[in-house]
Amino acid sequence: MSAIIVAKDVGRWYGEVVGLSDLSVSIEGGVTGLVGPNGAGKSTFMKLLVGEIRPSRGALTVLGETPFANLRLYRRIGFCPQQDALYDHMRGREFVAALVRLYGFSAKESNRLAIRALERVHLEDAMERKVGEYSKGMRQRTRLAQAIAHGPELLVVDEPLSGLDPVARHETLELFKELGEAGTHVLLSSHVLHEVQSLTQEIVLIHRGRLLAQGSVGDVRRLLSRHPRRVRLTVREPRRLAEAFLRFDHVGAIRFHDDDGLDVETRDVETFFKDLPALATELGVGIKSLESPDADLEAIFDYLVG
């Protein structure tokens, strides 16, 4: 698959403030998770993707075409953006079917794609009351009704978890699972990184308006690999099996939790648990319990940014 996004050497700067720094990605199509604490300089990519505002050096292409002040790029791109700037006059179906109006379809048509968009965001009893009454994560998925509702090939979404209920969350990411499975290209933006890893395999790490790493997240994972790991064991008799991991080259601290726990570093994770069968057979020690809680995308991102 080619690329849909390309960015060489971009930069965006705010006066002496600085969005991006530098930044050189190339990203495929499908659903991809663009990740990083805020400030990281996600929303400023965002905004150059969809035009809204130009680089400040650099070269950027979307869908093989520049995107600042392109009318005809503008109408293959859905953007969700985190701000809250709706028309809270307007109804619902309103609002959604003014914005559609603005990618050159008629006012029947653009009133057809609204409604279909706020059944999708799951909004059909809510779209002729006037926005202003909306709850916060009515108006997020207002936004995304927006975004969506002219059939766009590439989505962008900014924070779009941002305000919702645990229910309306789910309904969200199903939907982008349903673009994504029917052909759409999704780039999400979040900080909220289960919920990314969640939904796509695909992800862009970005801090300080830099590439940091970008890859599966196995593919990320493999760059812990000069980072020491941690595995947390509840075991019978703890003490013996610590004593016992200190002969181990690869295995640095240990520390102990609650009454049979274990906190082991080890600078060679599979080494670590291809041997520990075999020594825990051995010792006799009784494993209850084996996790690492430094194999999920969170640890993985503090990991790299540390």
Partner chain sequence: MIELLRATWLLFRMQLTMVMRSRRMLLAILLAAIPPVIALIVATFAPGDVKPGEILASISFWLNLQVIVPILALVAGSAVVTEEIENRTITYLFTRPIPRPALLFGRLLATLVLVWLLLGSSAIAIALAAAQRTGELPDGLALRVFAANIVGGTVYTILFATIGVFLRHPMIVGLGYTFAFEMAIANVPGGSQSLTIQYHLRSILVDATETCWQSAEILNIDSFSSPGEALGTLAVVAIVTLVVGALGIARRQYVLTA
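What you are looking at is a predicted structure, and each value in this text was computed from that prediction instead of being measured. Numbering follows the first chain given and starts at 1. Take the two forms, superpose them, and find the largest set of C-alpha atoms that agree within 1.5 Å; that set is the rigid core. First, how it differs from the form predicted together with its partner chain.
Once you line up the core between the two forms, the Cα of residue 238 ends up 2 Å or more from where it was. After superposing the rigid core, the C-alpha of residue 248 moves by 2 Å or more between the two forms.
Taking 2 Å as the criterion, residue 70 does not count as shifted between the two forms: its C-alpha moves by less than this amount when the rigid core is aligned.
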Second form
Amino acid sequence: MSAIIVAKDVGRWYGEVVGLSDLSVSIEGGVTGLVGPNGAGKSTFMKLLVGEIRPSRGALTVLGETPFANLRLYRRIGFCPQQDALYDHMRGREFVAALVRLYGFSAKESNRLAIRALERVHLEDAMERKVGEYSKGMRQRTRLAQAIAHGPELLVVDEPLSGLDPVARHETLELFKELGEAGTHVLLSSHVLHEVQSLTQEIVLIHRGRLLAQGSVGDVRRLLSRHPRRVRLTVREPRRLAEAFLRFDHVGAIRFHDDDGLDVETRDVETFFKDLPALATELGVGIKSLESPDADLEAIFDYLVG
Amino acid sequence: MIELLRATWLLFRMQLTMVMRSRRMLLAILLAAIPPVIALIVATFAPGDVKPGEILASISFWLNLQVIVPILALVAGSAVVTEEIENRTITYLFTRPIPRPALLFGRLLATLVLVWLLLGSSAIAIALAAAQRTGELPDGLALRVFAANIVGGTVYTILFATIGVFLRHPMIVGLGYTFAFEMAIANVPGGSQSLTIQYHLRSILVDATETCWQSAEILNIDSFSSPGEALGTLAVVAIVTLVVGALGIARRQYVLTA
Amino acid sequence: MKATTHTEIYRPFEGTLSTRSFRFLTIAWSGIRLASKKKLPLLVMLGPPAMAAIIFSFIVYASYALQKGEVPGIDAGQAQMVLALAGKNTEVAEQIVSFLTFPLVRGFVLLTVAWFGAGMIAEDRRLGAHLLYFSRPITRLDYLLGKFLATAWFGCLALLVPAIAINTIAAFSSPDWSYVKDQWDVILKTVAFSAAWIAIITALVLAVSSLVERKTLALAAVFGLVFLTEAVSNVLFQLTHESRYRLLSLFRNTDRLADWAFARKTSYDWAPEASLCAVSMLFASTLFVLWWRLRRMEEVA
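Okay, that is the form predicted on its own; can I get the form predicted together with its partner chain now?
Following is the full complex, with the preceding chain placed first.
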């Protein structure tokens, strides 16, 4: 798949404050999570992508176009900003329809698209109410509706899950999945890592304005060889299994917990997982559960951000 | 070009409904209502020798032109772009496929409609209030007052809207311009007066040959230019300011803060 | 999941809870510190009154020095120029009242107080900081006094400090401390007049600030109000020739009160009590607005 977003040595600073520093990244289509702690530069990157601001240095293209004030590009993208700002005196439908009209649709068509988008974010019951009366979650969903209403090729969403209750979060994540499956490219930023991971394995991790990691969560974890991977097992006879593990060179440390728990640290997780079934069968130790707690995005994030 | 016109029209309609429901509108109505109320008070309580022309001339010159028109234009004009920035809603418009100057033109046009409506009605109401007195209004005076109000409102609104394109606090700069620069320069005898908008508006308003202006205690009454010349100069100022504003908004980046 | 508690990490409080008196001073101090962070506006706004104070101080000094014939290196022409600058009357009280009512000084004092005071309550409301204030043991009066003192502080820097400086120069320049001995009442009047003027415009600015949610709007409203009342009073006076309409103007009233307080010859034809009444009404109504708005803010909090 070809890259939809290409940034080369992109830097952006606000006076003396550095927003992004020499960021070079190439993002392919599909659903991608832009992750990083608060103040990492996620929002700055997104603002650059949608042409709200220009890079102070470097080059950036989105869908092959330079973003700033590019009307051709704006027809193809949708942006859901982070800030809780709407035209409060308007009704939900009016708000979305008014913004959709700016794409060149007729009043009737804009209205139809606005209603459809509001239905997709489950706001059909509230769309005739004034936006100023909406709850925080409803406002967030309205922002999302205005971004998807015109059917963009690329959806850029800044912290879309903040302010949503668990049900709305689930529905929103489902919506992104649907959009992704329908061929829309989605780039969403978040610092709630497990939610990003539940949606996509493709991540771009930035910290202090710099690119820290990029790729699938598993691939990134594999690259972090200096951090041994922890595997947590629950077995019937943990001590026998631990004794057997000590024969492996790649096993660095073993810890027992509770009566039947065992934490193993390995420097070669692939070999470990290849050898484990045979070993367990041979010893008859009865593995009850197996998990790798530091293979998730949260652990990678902790390793990289420190 | 068609895109620009279409977007301007859409944003004009959006802004018109917005501005009608805003608190600024309420403030603007209150401001525009002050001169007619004063005119009515004077028409009722002034001594018998005060003629309707003198009431209209004095109120238009000292109150309307120097205070009400600039303040009302400042309240309305400084919000044209700044309101979108302060409310952080400019993102929605700048990520739509519309030429950026349409934002300035559309919102400015809606604001101008409001300014024309208020200042125009204010001028008419002052004339009507003054006409309560016995005696006739001098020929063309009401028209001059109306024209000065409308032209003044237009030029000042465009100026303050354009300042808002470039500066974060156009209201403060506008206050400084109106009450420090203009008040100082426009009242100093000499050629420097023509550097102010006030001077040209006064030229539209004042007809030195009319007796009603004699009692208004206006300094340098003979130094004003002709109304036609003043109108031409103000038209150039307005167009140049508008073009500068359009170019500015097309290129400027707005960093939105919480 | 195994439930745990972590109460053991907290040390139980030992001692007595006490509330600090003069809590408004904390609010005032934080307001002053916050507003003083930007040095450029402070410099720009305090510069012109300071320069005016230097000029008036020089005139006062020169007047005394000339009286004593103690200005070395100054020739007759220069002496005449100094006396011309001082006006016909070289009385110190005359110079001080001229300084206090000098249009440039008056304008910049208003600008300074408006600039630093416009956001005091408006920004608290916009950012919701009043919710934090009123969720603490702070009364409305504490809050009001805190904001008032913070705003008035800048007014004092612009007016009271330069006025005292002129008095100090007069005291040191006068022969045998005659200024302090014979004209001590001028010093008291200077302080009282400056304090009253600062208090009035501070209350006005804060009242406007409590009505809007943005500093810039408050700033525009203060200037709009002052210039509008000035223009209205002028027009009404011009057309009706009735001087009572001039009581609408804040500046005319303070001029009249200054004439009265410093026993200066006045050009106004109304009694000082009328101006006193007008200014008191303005002050009372600003305090009423402030009290009403703060009550609303407290109720919301």
